[in-house]
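In the block that follows, a single chain appears as structure tokens, in the form predicted alone.
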Amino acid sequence: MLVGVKFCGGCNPRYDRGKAYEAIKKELAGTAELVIAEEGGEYDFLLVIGGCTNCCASYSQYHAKHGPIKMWDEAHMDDVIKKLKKQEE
């Protein structure tokens, strides 16, 4: 499985999401591949990471066959994971 990923422009993040993702990445090893999202870009997924509760990040511009999944906490990280395992069963 293919997961995009976008991250907010980080104007008020309020964790760090660069972290984040690597926990999120390292954990979905061999279940998802993460890899930051591209425009024309072919998605299972798009998981949106946004740093505080707005979540603003823009993802129209791609295009992911399951839609978005998005998080703006790292207490959403658990959440994300079992979402993405529970697609590959």
Second form
Amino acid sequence: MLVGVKFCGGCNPRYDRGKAYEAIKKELAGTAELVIAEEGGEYDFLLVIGGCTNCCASYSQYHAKHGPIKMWDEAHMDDVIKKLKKQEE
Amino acid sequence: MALMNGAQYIESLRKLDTKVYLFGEEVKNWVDHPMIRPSIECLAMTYELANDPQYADLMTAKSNLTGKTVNRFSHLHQSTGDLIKKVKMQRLLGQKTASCFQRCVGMDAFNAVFSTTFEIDKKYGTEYHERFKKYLEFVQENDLTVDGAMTDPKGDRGKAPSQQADPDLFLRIVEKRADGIVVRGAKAHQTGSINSHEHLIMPTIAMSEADKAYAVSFAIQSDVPGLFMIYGRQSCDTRKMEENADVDLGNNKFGGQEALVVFDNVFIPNDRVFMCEEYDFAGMLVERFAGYHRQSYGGCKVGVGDVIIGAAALAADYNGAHKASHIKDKLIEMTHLNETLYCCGIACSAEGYPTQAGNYQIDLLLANVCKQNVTRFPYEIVRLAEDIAGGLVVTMPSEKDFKSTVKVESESGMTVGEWCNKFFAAAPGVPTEDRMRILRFLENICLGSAAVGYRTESLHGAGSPQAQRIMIARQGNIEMKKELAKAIVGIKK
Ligand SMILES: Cc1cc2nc3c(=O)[nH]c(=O)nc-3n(C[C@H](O)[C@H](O)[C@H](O)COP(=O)(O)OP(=O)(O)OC[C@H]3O[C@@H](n4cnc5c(N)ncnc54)[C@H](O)[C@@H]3O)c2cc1C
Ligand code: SF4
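Give me the form predicted in complex with its partner chain now, not the form predicted alone.
Every chain and every other molecule in the complex is listed next, the one we just looked at coming first.
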């Protein structure tokens, strides 16, 4: 499973988005491959990592088979991991 | 060309032959000059972050001209969402540099010239708008930095351009040729001018027919014959020239830059001329540029404010005063003031509207309110920061003293460094060097080189306070407010 990742621009993030990305990537190793989303790429899922509740990253330019999964809080990490693991099953 | 990164930007500057004077001498290798380099590193961050996926959403945009991804600094705002992202990008860069990163004036000039040329062409059948679009495509394609140059030296403030004793005190057209124009004069206080590949010139005030030779807008490469720059001094600037300068700089990586840009009969080819004597549009261009730039401060100053608040909180920690309730309250006040500025930046963006040319303009009233607050709140923020930090901000010995191994001739036989470290230790477990670093940072931003960008630029940049009050008076809609009051109290007429 290929997951395209899009970060918000990080103007005032309430947690370390980069660390969260690395942690999710590590946790999903062998289940899903996480890559930075690129236009023209085809993904199974799009993961949008926002820094705050506004979660303002634009993502309509990316193609994913299933709708985007959004997170904007460190506390969402577990949910994201669970959701993606479940999809793989 | 794809987006440049920071290193590529710095290399691109080396290809320019820009003429720079500093301390009365020409500086040939200005890219590596210790007083100039921090401002280059700072501007380079606008390139570096555009290549980082963690920041690209704010730092880049899709060009409406070419459909390609461009640095947001050369983008024409296509929606209120774009205007909001602009402010967020500026906050981000303020946070990452704690300095003026210099590229905003160009972005604000692009958007103002784009919409104004459209309206000039509509009235006069000129072709400025198409020329400007081609020019901007070139800027976007090559990922260039462009200085948005508006402010003239202005001479006697009580007189119009054409009434000045020296006609060069406002930049003007001195000759019109079949293939272009020749201009003469200067632009003062130019942010990042030396670090810019190009200059985009605009008139500085609304004008009458008598001033039509001064109603001129054009773009020019920074290193053409007849164009040169005289570097502006900043408080404590020669600290950057000291050997191995580090802690005493307060910010050893980044800084701002301003210069006087002189045009000594410079030829501008027609395809780079965007206003030539259409004096009735000078006011529109000034108002639009100033409006965007007053919005800009609701982002960049807020980002710098974020770092100041963090530094003040660390100073309190290091001093051991962090538990005092008034310190906590002062940090709250600083945050409140800073976020109020941000609210203004976001509000004038969210209330933006499309111009006739199609790009988005901010709400003028709210942008002027934003800038009026910027003329005040940063001063209160640095006052509170100085309060929290303590007097050592201005009385601390130098880094060399702290590191000195010279033995003092006294009974204890300790070195100068040991004495400094003994008497400037504060909270347990905090190295005195860390305390020095934070206090020097605050010194730099409150009254050193960085105060240029955080204080005086907040006051005068994008227009002195009175300029906003004039706009607030014009946009304030007092008549409607009178009607509201009449309706409530029952006055019929
Ligand atoms: C750090 C910094 C960076 C800047 N960067 C740029 C830049 O990149 N590009 C650019 O184009 N400009 C830039 N500026 C210029 C800025 O826009 C001007 O400083 C501002 O417009 C004020 O002009 P002035 O400095 O000439 O002050 P003045 O115009 O001399 O103003 C001084 C005082 O006199 C008052 N005054 C002036 N004229 C009149 C009058 N006719 N009637 C009544 N009162 C008057 C003003 O309200 C003010 O209180 C920068 C300025 C600073 C300080
Ligand atoms: S999601 Fe929040 S932190 Fe990230 S860019 Fe948007 S507003 Fe800033």
